[in-house]
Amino acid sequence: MKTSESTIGIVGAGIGGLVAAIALRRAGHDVIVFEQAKQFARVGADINLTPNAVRALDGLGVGEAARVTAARPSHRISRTYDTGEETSRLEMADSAEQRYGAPQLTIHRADLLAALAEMFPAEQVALGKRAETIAPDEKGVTIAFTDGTSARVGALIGADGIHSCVRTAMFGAESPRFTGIVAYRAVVPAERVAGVPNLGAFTKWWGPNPQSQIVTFPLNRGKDIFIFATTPQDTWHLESWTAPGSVDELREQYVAYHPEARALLDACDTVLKTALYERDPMPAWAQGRMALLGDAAHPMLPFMAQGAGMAIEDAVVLSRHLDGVAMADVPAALKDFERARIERASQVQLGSRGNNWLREGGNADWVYAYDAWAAPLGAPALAAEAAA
């Protein structure tokens, strides 16, 4: 693990990370991964990549393996939980592609890893390595892992999720708070629930109140289908936010839904359990030599459907922020990221805590057509006139 303070780190080798990496590569940066993890293995759930999130991935090279294992929705439709009226319908899959320049993805996270990694060099992620400490000073930032090990860089970019340890060396220590919110995850055979319409859309079934809801989608090249159902609880008391859950409480949960809801909860035969929690937005993401993106930013409920497309937006802008870059103009080269992306990712989050988007139709082009590749350098993003 070769390091100097002509190098940027990244601590996190997630989506974030490594669309960060590609990207900072591509500009010109010698960059190195810190992973805590001692090996990359198929895990995480099912993603959602709108089309902002696969334009960015395709200014990458990275689109066309995505595409691959991936499914297309056809539309994304808002069905209201008891009655089954649809209340909103966008057409998505090739409508998508000539709308926004890019469709709609739904992937398992790993195959998406997978083919992130193929895009950047192995040796340059050092698996195994959780930071302990994290030490910045005028010139570059030194970290110390629990392994004994440290690593010197001129400058270290927060990749690491809602726990982010650059988080709490830039701002102090704060924990996430536990929504009174949990989520079931389940994948069942297309085929198993054949009967049910629109298996090849995004379906959200709008429940009674704004924590309940289910919503469906194809994976695997539609072969299956994605399950994710959220309820109120009132605490989560086991250690691990995910957790094997009960295919019959999950059914219970949800008893007052429409028969073909219901159906796809009949076809489930194992179902992970996890609790969400959040933060409220930052008012600065930036600070000398270290800057935050993804969740370490921004950690957002999944109402929208943005929280890797988020990610993937400001690991691309924050890559056209350095290009070209001298180590010595990095502090206000962040601070220019910063506000390029500030706005638009705390309106997203809030938004996807009030879980009211697109419930009856309305505008996505504010989300759906933004370009990572063009959108304004050290300027807000404008996300509001939006959301009208």
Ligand SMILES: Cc1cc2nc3c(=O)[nH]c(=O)nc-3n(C[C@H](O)[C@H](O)[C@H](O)COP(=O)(O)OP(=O)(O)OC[C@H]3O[C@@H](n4cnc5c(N)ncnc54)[C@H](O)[C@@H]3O)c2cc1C
Contents of the next structure:
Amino acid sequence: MKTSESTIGIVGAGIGGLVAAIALRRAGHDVIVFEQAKQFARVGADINLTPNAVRALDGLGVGEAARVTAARPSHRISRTYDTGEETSRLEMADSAEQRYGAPQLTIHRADLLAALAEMFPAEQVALGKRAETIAPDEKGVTIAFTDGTSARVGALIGADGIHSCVRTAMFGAESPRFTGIVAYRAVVPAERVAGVPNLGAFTKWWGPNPQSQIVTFPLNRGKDIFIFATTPQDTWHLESWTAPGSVDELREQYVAYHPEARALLDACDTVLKTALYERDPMPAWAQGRMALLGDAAHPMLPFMAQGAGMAIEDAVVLSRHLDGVAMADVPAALKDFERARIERASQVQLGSRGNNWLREGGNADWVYAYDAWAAPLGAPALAAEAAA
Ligand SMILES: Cc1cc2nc3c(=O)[nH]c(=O)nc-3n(C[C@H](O)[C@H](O)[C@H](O)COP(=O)(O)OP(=O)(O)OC[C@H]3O[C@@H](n4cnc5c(N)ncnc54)[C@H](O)[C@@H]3O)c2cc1C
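Could the form predicted in complex with the named molecule be shown next, to go alongside the form predicted on its own?
All chains and molecules follow, beginning with the one already shown.
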């Protein structure tokens, strides 16, 4: 695969990396993506894309493909874990479409990745390339891979997730922090739990402490129900999309929850388990010819369901900053990109840690109404009402 100092390299073909690749190519750049995996595998879970993320995908032209398998939740409902009291209800679906220009969609991560991969030339994705060392200089960046090969590019985007090696090369080594929280993920056929109300909605059961919750939403166009439950647990440190957990343990963790929430757990045959890690907001994401986006820049807890959404927004805004920009001017454009995105992403990162968002209702506009295709370039993108 040929690269040169006029190529933009991206490390990581996750959601953020692929959106950036498509958008930067559309902005006229020669782009190559380096991905450590030898092939795209169907791992991961269902992912909740809120209107801000869906609108960004629609602008990229990937929304139609994403809608083929996605479900479209009717509402976003908050309930108290033991009494079942409903503490907030936001209309989504058509209402969200009218208010924000896009609905909320829930989709399997692999289906979203497949829809993105379709829109970028396969020959521009170098699989089996695990970046190991990164050496920037005035004219470009040299990446050395674990297979002994190397590549030279004019600019490099680190979209390589929470353990980002690009981040380490730019700002030094610092490990993500284990939060003391684990997450269980399970899928049950909707017909098996047909008696449970609101199966077409995104429902969050707020637990006795901020780390405990059960979230449920439809997937596969409503044929299945996805269950995402978190709880404090400091004995399990394994971060994995595929590690099995125990269904009995899952049910034990939530015995105090309302019968309608427990009915869903009772219907699970299998469950996956992962430990949750995060980092603090960073003071900078760009340096010279390199910049970070997505989890490489701002890994966050999943409590606002915004990790992928923020990665998608970053990638779109990055492409707008680099649109028509010559390689010599890329460092300044990357700094402008950082300025445009860092405040919003950091606020969502901290809000996710606090886990209180929309518990009692409130205005979701500062997150959902953001338009990555129209947000001001080079200026703080966060609306003043964000703090409200
Ligand atoms: C349990 C859980 C549930 C979640 N639910 C939601 C949700 O409902 N909604 C939402 O918006 N977000 C959610 N998130 C967050 C979301 O998954 C992430 O924020 C999102 O995947 C980040 O995308 P990314 O492209 O930045 O990073 P990643 O998805 O981590 O992709 C990074 C890519 O880089 C590759 N890579 C890593 N290192 C190297 C290297 N050295 N060389 C080459 N390639 C490399 C990896 O193989 C991977 O393909 C959830 C997260 C978790 C843990």
